Structures are given as C-alpha cells and as structure tokens.
Amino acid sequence: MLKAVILIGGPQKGTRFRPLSFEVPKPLFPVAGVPMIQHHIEACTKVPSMKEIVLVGFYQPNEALSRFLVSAQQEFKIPIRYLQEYAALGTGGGIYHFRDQILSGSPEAFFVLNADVCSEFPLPEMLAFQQQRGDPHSFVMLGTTANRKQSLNYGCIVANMETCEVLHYVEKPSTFVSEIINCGIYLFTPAIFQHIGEVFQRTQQELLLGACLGEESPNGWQRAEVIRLEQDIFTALAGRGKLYVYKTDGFWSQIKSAGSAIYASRLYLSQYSQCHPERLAPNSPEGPTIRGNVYLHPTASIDRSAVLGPNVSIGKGVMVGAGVRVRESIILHGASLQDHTCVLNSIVGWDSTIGRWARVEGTPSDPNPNDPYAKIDSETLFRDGRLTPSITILGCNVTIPAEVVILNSIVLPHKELSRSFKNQIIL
C-alpha cells in the first residue's frame, strides 16, 4: 500500500505569481488547460498499489479548494483529503505534524511531491528504484542535471556514481557543488518520521535552554515545529547510507512565477501527445487555425479565422474574434479577444476583455535553447531600479482599449486602461 502527500504550501507564498495568485491559491492555477496539482494527482494515481492523495498546506479551506477535491476524486477514484497547517511548518514540519493521518492504514512507503514543479512524475520508476537496493528504509529523491551556474540557486547534489547513494547535500550552496539538482519529489518510508523527529526533539531542547538562559524565545514552541527537507534533514542523512538520487532525463522545471507557468505549460502540453491526446484541439475545415499543441475548452467560442499556438491554453467560456492571433500564452475563463487582437507570451486574467486591433505582448523567459541542462531562471520582478522584461500578466477583469499596445507589463486586478503602456507595473 502507498500514498503519496502534495506540498502545497499557502497564502503568504507564491507573491512572485501575483496579481494571478489574487484570485485563486496558486496550485490551482491552469497550467495547460487543467490545475497545476492536477498533473500531481494524475501521476499518483498511475502508481500501482495507491491508496490516498493528502494535500497539506496552509490555504484557508474555500470554496474553490473544496470543490477541486470533489472533482478530483470523482475523477480519479481516489479518496483525496486537504490537512491544514496552523501556521507555515515548512516542507518536513507539515509532514510530521500530520504524521499519524499519513501513516493511518500502515503504508509501505509513500512519496511528497511539492505542488510548485512540473515534471512528467517518474514516480513508479522511483519505486522501482528503490526496491532494487534492498534496503527496505532507505530513502529516494528525484535528481536532474543543471547547468553550473544554475545549480547554484537549487539544492545540490553529490552522489557516488555507482550506487547513487547521496553522499553530500546543500541546499543553493554560494560556490559550485554539484550539477545534479533536488526537484521536489520524493519516495520516504515511515522510518523518515523517527530522523524529523530527531530534529524536532533537538531544536526544541535548544530552544528550552535558551529560555532557561534567559534568551528571548516567543513562540518557541511554533519555531520548533518548523523543519525543512532539505536543510535539516537530507543534508544530516547524506554520507549515512539511508538516501539515494534517482535521476531523470525527463522534463522538469519550478513553477514560482507566472512567466513560468507558460513555460511549464508549453512543457505539458507537449506530452498530451502521448498521455492526452483528446486535450489537445485538431485542425479542423470548421474551425481555428492550430499551429502545434493548443488546449481548448470545450465552451469556448473561436472564430473560424483566428490562428491559435503553438503552446496556447484557452480556458472555460473563452471568446475568441475573428482574425485573433495567438501564441505562447495562457487565456483564463470568461475572457474576451474581439476582432484582430494579436495576443503573445502573454497571460490574459479572468473575465479580462481586450479591444478590437489591440496588441498585448511579453517577452519570454524560456531557457536557453542550446544548453540542454538550462533551467528557466526565476527572475527579480526589478533590475536596476526598472521592471525586468518579461511576460505581459492581465489580472482578472481588466480591460484594454482598441488599437492600444500592452507590453512587458503587469496590471493589477479590475482595472479599465485608456492608452498603450510598456515596462510598467499598472496599479
């Protein structure tokens, strides 16, 4: 028996993805064509032996979030529950805090995935992996290969090339370490349970003797249930036997800004070829012009001239003019594209409308095409004091004029814009 926890963090997290995250808690977010943890919950349930999904986070339980899990476990046949954290207890703390409900049934094993990473999910060759070591405790982490450079902003691996047990780990070490890198996704048997808590008894001892010695402590008792994965636990397992990297040459990236989040679509929507094939929209006489992968929502309304991709999600109830061109972008639910609008590397919010012979265009932050290790860089929103190109993110109901150009810009939530803007966050 299995099961699998999706990390999936809360509110206070993910500010590099609003104004987006305003509206819905970021691992709900579409991300070509169905909610970002969706892909999680899809690749669990491909595990043999999967009993339960746990999502834990701190998001308030809301409507959205509710509703998602009912669809979900319609969907998948699978019971799926959400544990809520009191407070942010980081990416071991959580797991630990719900220990017996993850435990509850006695499952052999059971992988974490964090929600904010796209993958194609080797999950059953990780389990296939690890019963090919025998050691029926140890402990396997998905590694890829990174370039130098980047390396240094992930978690850093350095494994013995025969056995790949672990044998150092730091996490965004300040001078090269390693080229394979952590993806937030692992396989734990119930034994990570007795090394958590080996931290929590030794932080908190610390904590009670800094209190005996008059040190300043408030909240002592929070602090001491906040442990993190990677800096407190694997970088102490490392060198002891107990952990193992598997690594995969599958596709991988974080999803911590929306410029990624097209990216991480583009990335989906190329394996629907083989795993979905109905999610992606066929040329058809009748109707768009398809060019590459193109998700539609069966409600959405395109004019028969529009030309839409490659690597475009068009979501529920869509409206799309005629002569609309599309491309690299995420359009969300309810929107409107009148007449002749050019739409590019773009995310266009909810109910947003945007006028007949309009522009909105971004610059994309893809990866380096020819370095195959490039990762997708995780730009600051300002860089000497201007806005960092990057995509053109409309929040939700928002509306742009005709005949105006919207470029590398961000505007906020129910704003209604009178002229053309560039490099400008609009408030």
Contents of the next structure:
Amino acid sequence: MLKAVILIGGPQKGTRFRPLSFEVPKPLFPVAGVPMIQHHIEACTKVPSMKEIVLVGFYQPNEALSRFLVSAQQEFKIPIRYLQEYAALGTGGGIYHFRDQILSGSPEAFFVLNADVCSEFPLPEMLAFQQQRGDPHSFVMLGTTANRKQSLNYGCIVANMETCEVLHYVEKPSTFVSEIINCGIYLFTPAIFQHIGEVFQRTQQELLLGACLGEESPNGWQRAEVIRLEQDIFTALAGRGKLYVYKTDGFWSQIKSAGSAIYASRLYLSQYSQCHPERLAPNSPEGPTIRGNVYLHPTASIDRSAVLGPNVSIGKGVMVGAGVRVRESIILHGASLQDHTCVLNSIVGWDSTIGRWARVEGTPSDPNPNDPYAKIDSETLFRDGRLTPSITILGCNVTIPAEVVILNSIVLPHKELSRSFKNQIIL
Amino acid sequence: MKALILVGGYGTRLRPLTLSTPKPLVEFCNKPILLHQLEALRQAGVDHVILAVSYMSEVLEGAMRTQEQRLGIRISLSHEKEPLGTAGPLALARELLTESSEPFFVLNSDVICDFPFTDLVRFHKHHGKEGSIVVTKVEEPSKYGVVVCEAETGRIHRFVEKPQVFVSNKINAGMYIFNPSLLHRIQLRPTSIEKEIFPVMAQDAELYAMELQGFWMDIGQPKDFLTGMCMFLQSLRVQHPERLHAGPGFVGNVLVDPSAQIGENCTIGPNVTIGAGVVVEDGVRIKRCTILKGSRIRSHSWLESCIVGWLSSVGQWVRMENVTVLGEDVIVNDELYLNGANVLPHKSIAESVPEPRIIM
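Okay, that is the form predicted alone; can I get the form predicted in complex with its partner chain now?
Now the complete complex, all chains and molecules, led by this one.
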C-alpha cells in the first residue's frame, strides 16, 4: 500500500498570496475551479493502492479546511486527514513529527507533495521509476529543467546522466549549479525517517552541547525538530546511492504569488482540455461565447452576450452581465460583473462588484513564452521603490464603481473605491 | 464687406488630424471649422472672404470653390511665400482689401464662439475710429496678454503681456474690424499685429474693444477642441435645442449626424458629436468626444475625452480616455486601453498605451 503527504504550510507562509490568503488558506485557493490541493489529491487517487492522504501543516483547524476535507473524501472516496504541527517544523520536521501516523498500516512507500506547486504529478511514473532502479529503498524526487538564470531560485540537482542518481543537491545556489531543479514532489520509503532521525539527533546533541557551553539557544528543544528536507536531508543524501531524480517534461510551476495562480490555472485548464474536456465550458447557442479554455461553475449566471476566455475560471454564484469580457482571470464566488465590464489578467475577490463599463486590468506575470524552460519569475512587489506591474487583485467584497479603470493594482478587502487607480496598493 | 481669415500654416497643434485634412476643413461639431466662420460672416453681410494661407492645398482650394457656390460669396486665397505673422498677410492682400472703402473683418481661424460680427460693425461705426477688436473675459488673465480699456466706451489704453498683478481680465479674442486706412500702418514683412500694430493704434486712440457675450474658445489644439465642443453644444442647447439628439440612452448635449447609426444599450453623452456615417455598435459608452465621419466604434467600448479621426475603427471593449486622438484610418484592436495616445494616421494599434504618448 501507498500513502501521500501534502505539505500545506500555515498562515505565516504564503504572504505573497495576500490579500487573497486573508480569506482562505492558500492551499484552498481555487485554481482552475477547484482548491489548489484538490489537484494534488486527484493525482494521488489515481495511483493504484493509494490508501490514505495526509495533510500536514500548522493552520489552526478551521471551517474551510474541515469542509474541504469532508467534501474531498466524499468525492475521491479515500481517507484524508489533517495533522496539525504545533509549530512550523519545516518540510522534513513535519513529516518526522507525524512519522508514526504516516507509517501506520505499513505503507511500502509514500509520496510527499508541496501544496504550492502545480504539476502534471507523474506519480505512477515516479513509482515505476523507483521500481526500475531495482533498489526498493531508494528515494525519488521529481525534477524538471529550468533556464540557467532562473535555476538559482530553486533547489538544483546534479545527477548521474545514466543512473539518474542525485550526486549533488544545493538549495537556491548563488552561482549556477545545474539546470535540473527540484519540483517539490517526492517518493520516499519509510527509511527516510532514519535519515531525518539522524539529523534530528545530531542537531539535538549540538544544541545540548551548546547549552552546556552556555551558548544562547532560545527554545532549543524546538529547534532540533525544525528540519528542512532540502538543505538538511537531500544535500546529505546526495552521492550516497540513495536519492534519484525522475525528470519530467510535463508542466510544472510554483504557485507563490497570486499572479502565478492565473498561470497555474491556465496549465490545469489546458490539462482539462486533454483529459477532462467535460470540465470545460462548451460553446452553445444559449450560452456565452467561450474562447479557449474556460471553467464555469454550474451556479454562475452568465449573460449570453458575454465573451469569456481564454484561461478564465468563474466561481460559484458569480453574476456576469451583458456584454462582459473576461480574459486570463479568476472570478471568485459571489462576485458580480455588471454590463459591459472588461476584466483582463485579474483576480476578482469573493463577493466583489464591478460597475458597468469599468475596466479591471493587470499585467500578466507569465514566463517568457520564447523559452521552453522559463519559469514564472519570483516577483517582488516593489522594484527600485516602484510597484512592479502585476496582475490586478481585488480582495474580498471590493466595490468598483461604473466606468473607472483599475490598472495593475491590489485592492485590499472590503473597500469601496470611488475613482480610477493605476499602479497602486489600495489599503 | 470683406473679411480676411488668418489660416496660416500646417496647423501642427491640431495634429494628427491636420496630417490628413487642412485645419480649416476639420469638422468641429459636424461642420468644418472654417464654415462656422464663413456662414457667420456672410450673415453679417460679408460677400468676399480672403483666406491668408502659408501653404497651398488643393483640397482647401476645391472646398472653397464649393463654398463659393453654396454661400454665394467670393473666396480668395492669398498665399504667403514666407510666414508673415498676423499682420503681414493684411499687407499682402492690400489690393483686395482696398477694392472698397468699407471696413473689413480680420479673424484668427482657430476661434469658435457666437460670432458677433453684426454687433461689431455697429460698435465700430459708432465710435468711428480706425479699429475695433473683440475681447473676452478669462478666469486666469496671468496666462495671457490682457487688454486694458475704458469701461464706458471701450477705448483701449494699453496691452499687458502675462500680467503678474490684476489689471484686466479681458483678452484679445482674435476677431477685429478695421478701416482700410489701417493698411498704412503695415508693411509687407513678418509682423505681429498684436505686438507691433495694436499698441501703436492704442496710443493713437484709434483702437476700441467690444466685449464678447457668451462662450469663446481657441480650438487650435485637441484639448481645447473638446472644451470648445462642450461650449458650442451648450450654446446649441440654448439657441437650437431641436438640433441636438434626445431619447433613451442619450445624456446631455449630443449632436448626431442623421446618417450615423447607434446600436442598442448605448449611453451617449453628455457632450458628444457623432459625424456622418459613423457606426456605434451595441453597448458603447461615449462621453465628451468627437467621432469624425465614417468611423466605427465596436461594441462595449468606453470613450471619454477623445477625438476619433475619420474612417477609424475602435475595437470591442476598448477603453480610450484623456484626450486620446486618433488620426485618419486608425485601427484600435479589441480590448486595448489608450490613455492620452496621439495616433498618427493609417496606424493599427495592437498594444495598450497606458501613459500618454505619440504613436508614430
């Protein structure tokens, strides 16, 4: 049997996702119409002999998460549990803390997936790859190719060309190391806990030693538990015949900022068009004009003169009026787009209203389309003291008056605007 | 009576419109600028108009032949080989202007107002001196040259360029009437009538000012062209409300050529002029704009403070604002945002212009 762990982090993480993460934990933010981690869960359930999915993170139990767990278990007919860390323990510390729970029922292996990635999730391929290696105790990480410059923002993997063994691993190097980067998706056997355990013991001893020597060590007992898979485990495992990389050419992106959520939506919608065309809105004489891939929640009310797409996701109960145009955007549930509005490269928050003839437009943060290995740039909000043009985000319950333009701006929740804004954060 | 209109050169301030059409022929409120003046002059009894031009245009000549027929007046073009300023052209046209001994009008071609030519003749004959100029009140006189004159009679004492302290709020409105004797003061060389001739006439107590009632605007550049349009439409509202368009979807003062087509669910106005053969598709919002002949505004677009040049096409869900001016035959692709763009003729725009600039 197999299991899967999804690392969902906590409220102190994902701040680049504000103001949207004020309303919903980032892992539940809808991408291509469903919560971000539902894509992970769906991929896991397609692996034969997958018996349980465990979410590990440090969110306080909350209604949104509980509701999601209930509905996902019903939909995918698999046990899904949330295990809450008492503090942020890092990507390795979290699974180590819950190792008994993960190993209960004696899985031969388990996947670990970071929540903030979007991917094809070639999990069966990783499994087959591990079995091909002939070593049932080897670990597999998913790798993909980046360009030289952007590789520095990721974990870089040097591998043996033939055996695919990871010879060297370094997280976010300052100089070029390798174009193969870590996708944050792993296949481990229970033996991984010995390696994490060794790191834990060693760190704890060092801390104790430090304490004996009178060194300052605030909450040292806790620090030993904070273990990062990337720096603390993979770097040590590299070159020891234990860790292998499975390289994928399938789509993959991080979802750090809200801008990357629009890009990730595009990737998933395009996957729908291959594997689940029934999830995409059709062009029908009674319905709106659909261009490219569009997700429409069945409860959304769309005027037939509206034109939607490509890459549009429209949530529950959204109202789209006559002559509305939406492209490259996510419209969250309960929002209302009045007649003739134009929404481009934007995320419209829950229950927001956009008045007639208003224009809400952002600048896409897509990877360079001319470079097949380009990734989305890790955006900084400001560059040289100026707000970098990004997608426009309307927080929850924002009201945009008729006929104004909101360009490259971020509007925090519960705000009623009275005029046009450009290149601003509106508190 | 005769009138000389100072048309001048290429009208560069009103580019990109004047790259396609001589400025006097650019339609202001659905009528060529010059025709506003010609018709008012004819009504005041002018039967011969001299256009002082510094470049020759066959299009302008042709149009003037047509207007001669239509209005039953004589129109001459007086061509300066070199720019002669605002007074030199009078010397150049000396022969034509002295064919009779009657006073003659002189006007700048960029001025739009309720032309007061009949009143001006009466005023001029009443004081009996050499010249009369029309003045208009402005809110911020420090930006202009002002005219200081006697309140009772209108006799001009002096002119003050950009006054720092308040001396007067009246400025030269660019419309004059002179006795032919004025021509003795002017030689055939580049001369400014405002700076070189008027001060001397004022000193000689030969120049009087008549204050203009109602609106006035120099429409020589796009921003003022639109402001002038608002004033003109408001004056139509008072004088000829039947010429304005009313009905559901129309707000405020809107002038629509009968041959234009307006789609459903549009909101047009206030202060919009729509030219001949223009097609406005469904769900369009337009305010404070001039849409010139033969253009098409596609559905769900939003336009404010724009001039759309002849035969242009504005795509669906386009937003244009902030004195965006499209030259002739410009195509704006769907869903773009143009903010203060100045687009030269025959250009196809495929990218938004978020900050004001010129698109070559």
